[in-house]
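Next up: just one chain, as structure tokens, the form predicted on its own.
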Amino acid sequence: MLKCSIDALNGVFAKIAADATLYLPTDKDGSTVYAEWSEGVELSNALNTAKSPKDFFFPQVEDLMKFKVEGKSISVDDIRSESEDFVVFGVRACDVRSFDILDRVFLVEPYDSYYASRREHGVIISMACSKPAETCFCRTFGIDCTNPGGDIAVWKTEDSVYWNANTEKGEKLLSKLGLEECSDDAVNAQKEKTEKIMSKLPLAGLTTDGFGGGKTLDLFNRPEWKSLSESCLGCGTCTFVCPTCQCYDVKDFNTGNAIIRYRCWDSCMYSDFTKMAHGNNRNSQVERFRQRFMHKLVYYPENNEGIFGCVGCGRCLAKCPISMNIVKVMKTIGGNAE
């Protein structure tokens, strides 16, 4: 275990960047956002960031290649361009098992070489928790928020900043960053605080007992969807802020000598999605709703040794305009008591 004072933790920053791009979460306009460091870039107090850090592997918008076209030939482009090495900062337990789901998703055969190089370029600084929030419901899914994980996992007191490394890349950069070695007895001493807060909040004994793999036929024709799903705007904001969801759809945009063809995110939410010359595969509300959360509590877990497709991060819970989300789902047609 490392250590360096909370007044000595920009020097720290400064020692970081010099090597590759850091970012950390910062305030600004009234919201918590991910930021490039430079000096005067005050790290945040809150919680969490308003958007997971999924963005800085998986971006909301990425050209993958263009496209010229002259008469009958066309020549293709690569426009890619090699990751440049960069950290990210005060990643909570939640998010960094989110790149775990991620993983599943883009590092499995045929890879995704856009995610692939992120993340080999990336370093995650993970930061635990001390004063989880009332839409936390991490443990449902089996994540510590006191011990973060990461490539290095940080704890931050009130005069300290504790720091372990969890993997080579992270011994790596520990090394370079001159850190005294401490007990670990202060981090220890947070933990049992933090356990305590979070067996206390509303959401402790929300579990995952009626869901997981094998459980499509129990629940996929379920009445409750019908009355879950009536509220839903289907304005997609809950997967937007979602650091699990993964669909995206592909675009061509014609600049008038050339193609480029880009991803942007996209929602099983919205009435247009996947939707080709044949039409759509879920044509109502109900059924896009149903698919949502079907795939992060059965289909996922179904093809994925029984991990869920949710972190339990409360994104959802705090932004969704009609306050329909993924515990209530789980409490109506999975019998979790109020």
Contents of the next structure:
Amino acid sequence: MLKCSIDALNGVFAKIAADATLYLPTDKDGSTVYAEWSEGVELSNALNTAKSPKDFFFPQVEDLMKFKVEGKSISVDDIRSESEDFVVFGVRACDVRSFDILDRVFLVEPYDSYYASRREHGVIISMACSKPAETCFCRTFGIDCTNPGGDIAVWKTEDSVYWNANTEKGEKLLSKLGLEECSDDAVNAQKEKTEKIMSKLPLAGLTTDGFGGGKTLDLFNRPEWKSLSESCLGCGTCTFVCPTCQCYDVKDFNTGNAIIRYRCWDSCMYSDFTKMAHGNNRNSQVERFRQRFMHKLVYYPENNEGIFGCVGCGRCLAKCPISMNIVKVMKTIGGNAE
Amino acid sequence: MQKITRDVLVEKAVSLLENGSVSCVLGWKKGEFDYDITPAVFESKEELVSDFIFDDFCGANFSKYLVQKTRKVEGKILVFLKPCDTYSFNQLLTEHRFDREKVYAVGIPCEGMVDIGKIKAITGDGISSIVCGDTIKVNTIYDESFDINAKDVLLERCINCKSKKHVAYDELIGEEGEVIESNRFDEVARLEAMTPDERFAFWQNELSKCIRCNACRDVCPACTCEKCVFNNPKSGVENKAPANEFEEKMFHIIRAFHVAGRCTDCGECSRVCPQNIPLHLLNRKFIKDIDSFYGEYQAGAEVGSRAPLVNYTTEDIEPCDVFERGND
Ligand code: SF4
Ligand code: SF4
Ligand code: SF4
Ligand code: SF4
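Form predicted on its own done; form predicted in complex with its partner chain now:
Below: every chain and molecule of the assembly, starting with the one above.
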């Protein structure tokens, strides 16, 4: 374990930023966002960012290629923006797990080279939680917020910041930062304290019982979907703030003399989601709503060795305009239902 | 803070349900925590008694739900409307968006609803309980407790409440209120006083936060097109995400124009925006201009009124005057 004092943190950031673009959570206009670090940009004390960090690897909008027709020839150009090395500091354990969930979608055949390149160029420095919110339920999915993953894990206490490398990439970066060796006593003390809080959280008892691979037939036709989705607006808030929602649409933009093909996030809550030649395969909001939760709680684990497609970050709990969310779904159907 | 209790509303709903006057009730359903209510349809006494709630977190406006629900439900729907909600209700009727005969509207007084975001800004994360009242009592899992004056954490639209008067109802609980003076145009005036560059920078900054989740549009009672152009692949302007800075603003500007003269200033767009963009300022600018160009006009104040922008009189302001004003 290595450490630096809180006062020295900006100096460490400067060292990281000397070789790669550094992003970290900072407070802006009353909200917490990831921003590029430069002298004067302060690390936020908030638990987490309003939007998830998935943009770093899977941006909301991304150009894929350009077509240009001249006479009888058509040229197809790869116009992707080249990835440069970057470091994301302060990613919480839940969000770190979300990268694993996205990897299982984008890094299997057909391999997504756009995503892969960003993953290769990015170093993730996670940060352990010590003050979870009432909306947190990472533990439900077996995530330990006191031991976050990523290339380097960081623990922040009142006066110091503790660093530990988890991967080779992390080792390499950490070795350049000139931090001092220390014991892990302070970190262990913090972990113990956080563990106690985690057991007191209102959602501490939430389990995945009744969900998972093989549950499609049990859950698909449950009558409760109707009342659960009754007032859903079909907006995309839940999908767009979610770190694990991964659906996108591919679109063409006519620039007047060429076509730019780009992709952008899509939402299964939208009425024109996966519209095909024969029309839509989910014509009502109840079907669209069900899809979002079945995907996270049944289909994803079915295809991914039991790993759930939700990380319990609580963003959808905080942001849904009608306060409907995955927790309410899990408590209404499945093993948590009274 | 609310003067009217949940029990009175439950009693009313149960009696209307049991005597067959209505077949279901549109109301607020209690959530996981003490602040996350969900709009819900209640069909039985049991559901009402166990889950119906009415407290300071009941900001959600049900008027727009009537467009869909009246098509699906057999019999009448009981809906509870706060004063501001009744303006949306009337505006939807003006636009023939639902069948008035299928609704039984009960007007309920409102003392202002609170903003959980403002409460969390004071208490931090980890809220374990909230007890509503003039003083809101909040406890956290960190063994802290807070006494917060409800008036200090009101929703923006409630700070600038324009009317305590119900403009539509079949039955009113409590006393008839009045249209009240508000300072709702102060912030607009502040923006007007900026230089064009400052104003552009203000909106650029605000709208660049937009994630195009469409929550503002989807909650808006003036946005009831069966298929929004922005969702219609055939419209040529469909966009799921803004491709550039221009499109970032286009969605909002088009939307503001489309609801101009129909927006009742219900405040739902700003309430639901996950990025806290002050969308109401855009719509209020239109309301303020309409007021000054055509005389005061409040959308939804009465059913069937002709909005200035879709009406013509020889007194109407000339486009050149509007243009001149833009050069000031
Ligand atoms: S669940 Fe909530 S956030 Fe998601 S689409 Fe429905 S209303 Fe929007
Ligand atoms: S479904 Fe909700 S809680 Fe789960 S990962 Fe997505 S935003 Fe977070
Ligand atoms: S869900 Fe868990 S890991 Fe995520 S912020 Fe909350 S406590 Fe931390
Ligand atoms: S609700 Fe907010 S973030 Fe969502 S589309 Fe509207 S302005 Fe953008």
